[in-house]
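Heads up, the chain below is alone and in the form predicted on its own; it's given as structure tokens.
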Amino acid sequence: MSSLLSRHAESVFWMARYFERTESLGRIIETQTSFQRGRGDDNGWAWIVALYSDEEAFAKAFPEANSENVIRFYMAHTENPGSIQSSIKSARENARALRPMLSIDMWYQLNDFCNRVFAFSNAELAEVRLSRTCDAIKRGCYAQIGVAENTLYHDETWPFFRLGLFLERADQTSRLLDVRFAQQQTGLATDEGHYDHTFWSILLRAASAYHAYRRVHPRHIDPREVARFLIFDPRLPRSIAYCLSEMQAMIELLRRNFGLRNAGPAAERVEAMIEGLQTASNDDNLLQNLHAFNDWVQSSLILLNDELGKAFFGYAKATEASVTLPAPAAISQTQSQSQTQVAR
């Protein structure tokens, strides 16, 4: 019989997602600071709003998508639930619900990190210092996840932490790969930008994958190979394939070691995504079809999140029509408050 409450499983799942979301948003903003360096166009930040589909919410908060407003919206605007400050605050709220289950080291590290993020000065959020600030955010997330991996007890809590971490990471990697499309949508880049080698080099560095890529491809940076590396390489911790493999392993752990048989639909969803990746790996025009592929990944991850929610967190059952997605080949041509025990 599982001893883990649904609300605790959900809290640890979302705590991990918020850690990863904070780090990944820091990566996106750092990518923009690198891309914008030396350019005089202050309106080159609008693509970040398009990337996260936040046009409506942003328009309500700020009149113009210039550098100052976009930085403020995603770094320190607490009314934006996707901002870095909001994400790390949500991580701490979920951790508070888990307080008896967390080590003192993990709790202290999270409080220190949260206080540091909320203490950022206007100077630290200025464009000229933003790269250093984003690096501090990434390092704080590294420390937080490291403390969790070294101190979190490996009962049923552990698979839910890893599921949240890698589901969010897969989503954020697909968004990182969609940066060029978002830039095209806002007029910052053209179709020819798909082959901008400098851009893809910056993207690799944003994913902390530059040196790993050069070990596999030492001679040059090929945009097609960069995309394939970040999607399909099973040895890269930030690749979509790696994330799916880890989620598959955690779901199997819940089924095999803890007898949580309700994990079946989620396992089938992950298997379908893995098969979809295998299909996409044979697409010779993957770079041109990258936006459609990323849409498929993000939509599939939303459905996987729903499957996990229905199985373990008390989410309402979805209608049958909402769980059907086209495969990549076809494309290219609230947290609940349940206090029941984790469903078996």
Second form
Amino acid sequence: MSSLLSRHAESVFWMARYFERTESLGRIIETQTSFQRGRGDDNGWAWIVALYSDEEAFAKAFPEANSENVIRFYMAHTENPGSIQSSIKSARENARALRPMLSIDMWYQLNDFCNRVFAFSNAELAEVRLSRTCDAIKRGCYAQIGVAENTLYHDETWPFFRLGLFLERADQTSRLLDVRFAQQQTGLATDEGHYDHTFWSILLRAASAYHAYRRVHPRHIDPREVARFLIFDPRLPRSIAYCLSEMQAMIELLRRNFGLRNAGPAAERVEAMIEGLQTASNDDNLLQNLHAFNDWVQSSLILLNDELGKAFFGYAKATEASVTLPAPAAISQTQSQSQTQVAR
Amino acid sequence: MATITALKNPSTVAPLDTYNAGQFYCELLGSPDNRNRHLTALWHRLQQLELLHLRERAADAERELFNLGITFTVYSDRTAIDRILPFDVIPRVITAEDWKTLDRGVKQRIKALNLFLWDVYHDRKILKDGLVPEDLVLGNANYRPEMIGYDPPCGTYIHIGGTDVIRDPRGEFFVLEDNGRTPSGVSYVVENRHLMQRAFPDLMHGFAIESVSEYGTQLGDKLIECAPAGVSEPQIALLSPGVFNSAYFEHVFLAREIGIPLVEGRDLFVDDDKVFMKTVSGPKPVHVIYRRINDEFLDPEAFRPDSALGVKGLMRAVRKGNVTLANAVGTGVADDKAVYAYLPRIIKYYLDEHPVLPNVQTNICREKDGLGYTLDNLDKLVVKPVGESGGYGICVGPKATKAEIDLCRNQLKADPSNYISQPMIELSVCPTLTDQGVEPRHVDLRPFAVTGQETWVLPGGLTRVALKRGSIIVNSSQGGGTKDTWVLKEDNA
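Okay, that is the form predicted on its own; can I get the form predicted in complex with the partner chain now?
Below: every chain and molecule of the assembly, starting with the one above.
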């Protein structure tokens, strides 16, 4: 019988989510520095705000979506719960609640990383240095996840860590795939942009997937293939399919090795998503329907998060009304809010 | 053995060359009239360290404490600020011989206090025999009627005790205070040692020092001894107020060292007078709770109804014998300032022994002699109201104005039983690294004792040091720091 406290399970799950969120945001911002390279204007940044549906909060904080403001809003604005500083701080608050369960190395690493992130100078946040700064964030998160992998005691705490990590990663990869849509919304890109090879290779690089893609598709960067690679490839650690299969394995681990019986609904939710992915892989117009697909992914992940909460974290049993989602083809256009969701 | 003067090298300035402990007992050198304590080896070693080098290593050590998260947390608005307790790198050393006395003295006091608590919650013999005034105990705010007739396993109320000890200029130990509620600070004892072992292995090399690493296992064993009867594999949990508590690190430390879950009130619930914790696999029974929450917040049903930190129904589970709390509820009546004054009599009454560690001389103003002596010597004494804590209402005679003394006299006469008086205390000093070099700073000592069937005392204890020159206030809230405390296995340092 497991004696892992529900509260600790929830904290380890959210800590991992925040690590991954921090890393992904670093990737997104780095992506923009690549887009911006060689461009003279300063208005290419607004799409990040659109990508995270932060228009309202951003407008309250800053008058204009120029590079300086967007960078500040997402890197160092503690009023923005989705900023890198806020995310890493939330990771640390969860880690603090979890301290008796963490290895000392994990806490040490996190303190070190937090101190670094909160000591970013203006020079480090300037556009010219931003790529390096984002890289430091990424590497900080790698270290964090690596320390966990190598020092955390792999009892039932571990599957919860992995679940948080891959749930957030699936969400973030779907956001990365939605960049073009966000850019179109802010008037930065046109429809033909779908076939813009530079764009799609930047996206691949943002997912650390460029060379892997090259190995599988040596001839050319085909936008359709890039999207399919980032969604369906079972061997790419940041693809949505990979994340789902990892989550499936973790839930199975909880059921089988740790005897947690109430994992059923969460397992079913993941299975439904895997099926949804299969449906989508048959869609010839996937590229055109990409935004709706991403929306479906993000909404489904919110429901999965809730199932995990009800099964393990002591969330109240919600009404059953909202739990059925339509298949990916006929999805509503509402943007997911999970980016600003914080640990309860 | 060489004298200190002979150890000085006239050609260079070493850290301790200008050190002068004045009229105080020095933990390194001994009493003012004989500065030749058996610690010349350590003195010599310190002398060989360069001051600048010492400072660098001290700074490294403090940084490490921060990154390891050995911190207390100060919350303001929504930001959490982690601070380390200032750490002084020059250790405080207790000889093997002195430790024997301390160990015996602490055990004796804990034993007497547990017997006293059992008595006042059962037969009240000591009150009936008139040794301790009845109203002082039964009318005490910390006396808990809920505990009347309750039999704690092993007869132990104070499972974890901290005894505050000071040293006069002759080197005699005195007890300033017994802490029988939720004494804190033991995590620093262990972590300070680990830090010294990493940062100053050269300073420790070759000295046989008692280990402090056993605390967690000792405490865990004692808690298991005190589990409710008939439970074969008791589940212990540490109950913390949560991350917002300034001592949260210590709670984490203890949970890890004992190997038990760190729970908050919201993780527990009581069903059918039994306690359960909420886990990912459902409710799991809990049998022993090391609680770091004060009595009044423990159970909104029994005590403060507005407490969000506690567990509803916990006291019912206690009284049914389904769960053991450590420390028991209601121990506050034994470590009260007024009851403290009676402790030598309490020891004599239950154990028929003299106190191994005497109290600081305390005049009980509710008694005729005590009041008379106090009134005659107001300018020399510290007068303390017994019901207050945190230093409120204290009159420090030697530093008070005439008006303050007159006011104190009037208050004393109006309500003598609310007061005790004590002479001005002189704390011993220890060489301490300061901005001005190595200087004497006042220290106290809090040894920690854990009790189940028997009592075990952690060899060492928390040495708190007042970092301000001349100050005797060692509290961390007022500029106090800590030192590693070495108990020698043999007196060869």
